[in-house]
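In structure tokens, the next block holds one chain alone, the form predicted on its own.
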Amino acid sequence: MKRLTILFALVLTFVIPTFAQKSCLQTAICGARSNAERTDYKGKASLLKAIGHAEKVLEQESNIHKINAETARLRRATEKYLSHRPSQWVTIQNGKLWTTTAGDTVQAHAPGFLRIGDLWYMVGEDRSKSWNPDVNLYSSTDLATWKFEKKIIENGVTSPELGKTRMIERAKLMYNQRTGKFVVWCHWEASNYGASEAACFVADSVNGSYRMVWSGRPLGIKSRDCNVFQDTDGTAYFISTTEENNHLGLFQLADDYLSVTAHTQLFPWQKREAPAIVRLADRYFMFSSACSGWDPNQCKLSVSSSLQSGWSELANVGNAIAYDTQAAAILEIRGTKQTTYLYVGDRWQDPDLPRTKTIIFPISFSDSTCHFAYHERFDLNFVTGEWRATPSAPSFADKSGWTVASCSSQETTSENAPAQHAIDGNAQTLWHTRYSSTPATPPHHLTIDMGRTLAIQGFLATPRMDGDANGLIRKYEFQVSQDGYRWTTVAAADWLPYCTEVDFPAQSCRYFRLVSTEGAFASLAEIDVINASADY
């Protein structure tokens, strides 16, 4: 009896494929043929004959060793084809409302970022409806371009609760090698921010069907605010804003992702929020915010060789408003020269919730700092993995002959801030109203000759870039003039997004003004205008 035991043992462990490895196997055929549909490179039939095969391996094979070399052989067909990526530089611009293939809207605040193959996966929260987000799946190529595919998860459909007594915020993916399974972990929780609670949904593909499979208080603590981190042995974890925003919880996920495990408190009291990990080599880097609601705060970074301890104490990073940004993401683009790693933050309430902003930027790592640095445009490469700044073009107007026809006031007592700065092509010098002996009071102007007649489409307010937000414009004016006498208002708002190109409809004039219509103080970096004949 004890024999016949031990060999039915053996027959479960080695013929009988468990439902595990044919998901994983799934997986890969899935996300093989994602790749072959969105992308057309050298040995796409070498790819789709061995998708083939794979799929027939599925259907008929029963032995569990043979699954798991069909899904290894198709991994490195998969590789092989992605191998022949075109090396090609794409531009990546910050500040406007993304759009996708369709030309709708992309609706994926807070994202999380899933990559399979060459197809980045993001999902995020649709704001459309501002208080009863469902969660939005998109695919890219190229973090530029990006497809709607599907919504994952769905007021009223994916859970009764949803729209109702419940919504989803800060929705995050991951991918469970072990289990072939898509899980998606968020903040669960009350029109009046009473619950605190965590949940997880999962599915057998990426753009399946997801279904609820926990919701609560992880371990019983009080949970908001989160994001997920995948560590390099497939250890997972949930963090989030434990104990009415008091702390960090390190949550340490079960083999299957779906349920927690283990609790560490991280930066008690320090209220924290918006944590983002990223690990090199054998060092954590962990970003966060404070806690100030809808408006942005000083990022701030602490790094230890442990996930449970040793955290060093938070240091400064970016500006005082971190460019206008809270952590979502940090994606690490690898390549075969380099490894360029993005920051990926939301731009919240920028001009409302529905059309908040989500912004990308390179940075990069030494020892335990972090160069934190925005650009309001950048290259990256795929296939190299480098990244630049994008190449000058003709979009913006010449300033070789534009001087300052006139100014509300202008600081050069206390510090070098005339007004010429706005326009002498160094981002790193500023213009700041008066704020020694009798400060300026609003409205403050900016009034700029251009020496010609040009026709212009919109224009670009660098902020100060030196980590300082002081004289930070939101409510504005953008006027232009033919005469410098009769003016017309063709851009107004009460934000202007930082550091963004700013549309209207094109206009002819030689003169043009920047009126800051309230605030104790104005301060500029820089001020272009856009070309009428720009074509991007």
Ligand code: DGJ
Contents of the next structure:
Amino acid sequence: MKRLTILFALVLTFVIPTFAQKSCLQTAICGARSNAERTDYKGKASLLKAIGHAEKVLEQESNIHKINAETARLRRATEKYLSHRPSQWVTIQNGKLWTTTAGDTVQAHAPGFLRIGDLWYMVGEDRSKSWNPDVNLYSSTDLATWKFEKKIIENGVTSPELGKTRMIERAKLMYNQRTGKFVVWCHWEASNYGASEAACFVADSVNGSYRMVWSGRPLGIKSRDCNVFQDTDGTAYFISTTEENNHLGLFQLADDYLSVTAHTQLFPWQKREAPAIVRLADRYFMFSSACSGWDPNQCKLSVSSSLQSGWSELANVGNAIAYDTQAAAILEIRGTKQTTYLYVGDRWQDPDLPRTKTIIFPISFSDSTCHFAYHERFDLNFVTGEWRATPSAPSFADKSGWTVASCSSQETTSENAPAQHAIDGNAQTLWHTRYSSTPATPPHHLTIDMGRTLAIQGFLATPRMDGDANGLIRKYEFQVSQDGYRWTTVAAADWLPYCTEVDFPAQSCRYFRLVSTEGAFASLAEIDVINASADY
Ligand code: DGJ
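Okay, that is the form predicted on its own; can I get the form predicted in complex with this ligand now?
Everything in the complex follows now, all chains and molecules, and the chain you saw is the first one.
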């Protein structure tokens, strides 16, 4: 018996740790290899040599110290190689569907991110069929070009016992330094959101085979919309909307991230969802939304120096509909000159679940506040960590000489919102349809005379920027005319994408008209048209 115990102790001391160390070395090899495959920086040959050496050690070595030393050596070699990334600007454009390097639509809604070297991995809901989503994995070196890696969770297949009945939402991916494993936590729901469960999956490599470890109500608590947060000391948390959407639950995870060990209730009765946490020095910032189904609502921020307590009162950030998004993640781009934080959100209603857009824009923090402003496009430098307004924005027509030919109505009594404000070049002023005395009824329209014939191939409607969402135009028609009498509709849809250029085949016209065909109000900060390309 005694001998058996000693043997068991030996196994625990040497064999199991060796397994964990090997797993970490294996992960370092996979990370180095996939980074080498997807990039072409100076020093690639040395990195490939280091990978080859590490592979031999992995195969032949069983001494823990030697394995650890090799892992550290390979990590250093990888870092050295990645330090040769050239400093370049990458443009991120919002409002459009993302396509993969193979030309397919990216399906990774409510995404979660994990960075390995210069590779960003993104997991998210595959909503190509709207309901019962699977979970897809993509990778990118610049958050703009995405390669489809694989479907990591297939509804009804990865865990077949329930059939394809689950709503797998908000999958989030983490790497566990201690175990060398990749862990996914998600909302694991039944069709009527009554199950209120979570689930956890694990794999040996980022694009390996994920198996379900656990599903259910964490510590017996009903749990819906969720996210994860990994603190600087490696402690991880699952955070979710609990007990019929009433509270947020902060669930501390075990060291291996595969189970929940403790629960702290946050924001009692405040009905928050879509939580996303980021840590800056010794402060945690948490973004969250109200619960309004797929409709966007006001994003709010709370700050604390402890995850478990002391959260400040929720404060509004951005406009009343979070620029038509709901939070999914906050990314950190740490560079040689600065750190840029990126807000990632889902534009669920634009125009439906399969075509939901992923929106990214830079945000910044000072003390306990966040500067949270929408950018239709911006440039990012992954080496310096800087961002800037994109200098090569499309060519918008010069507005001098433009006049308002007609408009359905304008509000000039309760606020100064004449139609002229939509073409004054100032996004801080706005046109609003009449709401004093007898409110105007739809359709609302604004007709502009450009004063000369122009070839145009698109327009950009900039919504009001004052934080209010009243009058946001959704169902619309965009028409052009040469003489102001005969009109051609060149674009129309049930959903005008928020602050996004709408393209149409090039047209010569002197007049254009934006019609808002439903909604009690219409409002607009600016309307611009895009010059047709020179070869038109
Ligand atoms: C909003 C949530 O944030 C989404 O993840 C999803 O659960 C929808 N509600 C369902 O209405």
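Positions refer to the first chain, counted from 1. All values derive from a computational prediction rather than experimental measurement. By rigid core we mean the largest C-alpha set that fits within 1.5 Å across both forms.
S.K.: Is residue 507 one of the residues whose Cα moves 2 Å or more between the two forms, with the core superposed?
M.R.: Shift of 2 Å or more: yes.
S.K.: Aligning on the rigid core, do we see the C-alpha of residue 295 shift 2 angstroms or more between the two forms?
M.R.: No, residue 295 moves less than 2 Å.
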